[in-house]
Amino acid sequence: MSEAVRETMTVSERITESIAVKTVFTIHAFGLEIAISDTVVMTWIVMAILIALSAAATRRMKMVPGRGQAALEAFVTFVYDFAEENIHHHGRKYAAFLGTVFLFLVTANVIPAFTPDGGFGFEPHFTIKPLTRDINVTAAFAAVTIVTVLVSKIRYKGVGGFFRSFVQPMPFMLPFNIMEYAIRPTSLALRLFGNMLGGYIIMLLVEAVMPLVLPPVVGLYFDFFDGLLQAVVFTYLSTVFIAEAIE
């Protein structure tokens, strides 16, 4: 969008335009048109960043670790201890899953902080928008979590134990236990989506009011602390749901 057009837009119109999920390009295959949105492109970028950092961090491992390797080992140890503390003797099997979810969400939530600030007629050359402002992204994460919960429950309690759990502790709990498997992923998706979208809208309002003073300060909370907090909350709740399913 040209700078002249943006100057004629109201603040609400700018916010609506900024939070919209847009199609970047379209793939034509097998007679189908597959629209690739900006959130899909950002997902690929976040994946590439994590893969590149993982490859670089583990390329030259030493018996006597340096600072970087020591920090990496400390994080891995923390994830394993966290998983074992909450999921107990099955925890180590879920450490990789939980650590991956946490790292992806942290990267996706924090990366918008690297967008240049605009103001006084200056428009940044690029804008990095929060990946989790798209309900489809948070719903996908919630779906992966609930599928992990279901598979884990069937694996460790058996098919019979899985179906018996719907009438525990009393048979009249059947409809509520069934609804729980719809409510939990919905709450996971909406909590992450609502908090990240709300924080992004607040940052857009702050940039509109005082573009060169407040954004860097307020961004320390909404771009860093809040992004980290939401990743921690999502990972912790996923851990609790898995633990409740198999213990």
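What you see is a predicted model, and the numbers here were worked out from it, not measured in a lab. Positions refer to the first chain, counted from 1. Here the rigid core means the biggest group of C-alpha atoms that line up within 1.5 Å when the two forms are laid on top of each other. What changes on going to the form predicted together with the partner chain:
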The other form holds:
Amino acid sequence: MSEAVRETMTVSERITESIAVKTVFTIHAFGLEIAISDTVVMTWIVMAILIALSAAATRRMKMVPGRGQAALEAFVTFVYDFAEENIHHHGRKYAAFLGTVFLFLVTANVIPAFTPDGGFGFEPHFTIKPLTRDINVTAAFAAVTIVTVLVSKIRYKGVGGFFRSFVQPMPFMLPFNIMEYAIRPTSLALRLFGNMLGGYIIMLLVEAVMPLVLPPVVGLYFDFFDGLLQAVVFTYLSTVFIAEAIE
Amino acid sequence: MDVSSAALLGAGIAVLSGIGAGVGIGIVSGKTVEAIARQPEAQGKFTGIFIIGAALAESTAIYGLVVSLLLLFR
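Based on the form predicted on its own presented above, generate the structure block for the form predicted together with the partner chain.
What follows is the whole complex; the chain from before opens it.
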């Protein structure tokens, strides 16, 4: 979008334009039309970044680690300790899942801060929008989490124990226990989505009101701290749900 | 009053849920500070519980935000 068009838009038009999820291209396969949106492409980019960094850090692993390997080893040790502290017996099996979710969400939430900024005749070639502004992304994460909870509950308590857990501690708790499996993923998805989208809209408003000094200062909170905090909250709640399911 | 102005009004009313979330997070953090003051050695455990409590209290505000966004960008 050129600078001239941008100037003529009102603030609310600009926000509506910015938070809309656009279709980049369409795949025709098996007689279906699969629309690939820009958030899906951003998901691939984040995956590529994480895979490339991990591969670069663990290539030529040594007994005495280098800088990248040491950082990654410290993170892995931290996730192992965190999972074992919170899930106790089987914690180590879930450490990989939790660490992956955390790393992905942190990268996905912080990456919009590195978008090039326009102005003074400079036109950026691309803009990085937060990919958690699309509820489909966060809903997918919540679905993966709740499926993990269900599968691990059946695996460690057996099918009978799984169905018995619905009438515990009291039989009249049955509707609430069933509702829990719908409410938990909904609240997980909506919390992440609402927080990131809300922060993004506030950043757009701040940029519209005062584009000079304020955005970097406010961005420290909304781009870095809030993104990190929401990733921590999502991972922590996933851990709590899994721990409660298998204890 | 036509539908679009009623929707704008409703969007404003929906984010009033932020009041409850603010009170809730205030209570959670205040009680966490009290707990840490009593038992400073258990600070790590309190932090985890604090994050859960704050996230749960905050989610009501987020529901209000989502409702108001739905009304705004219908």
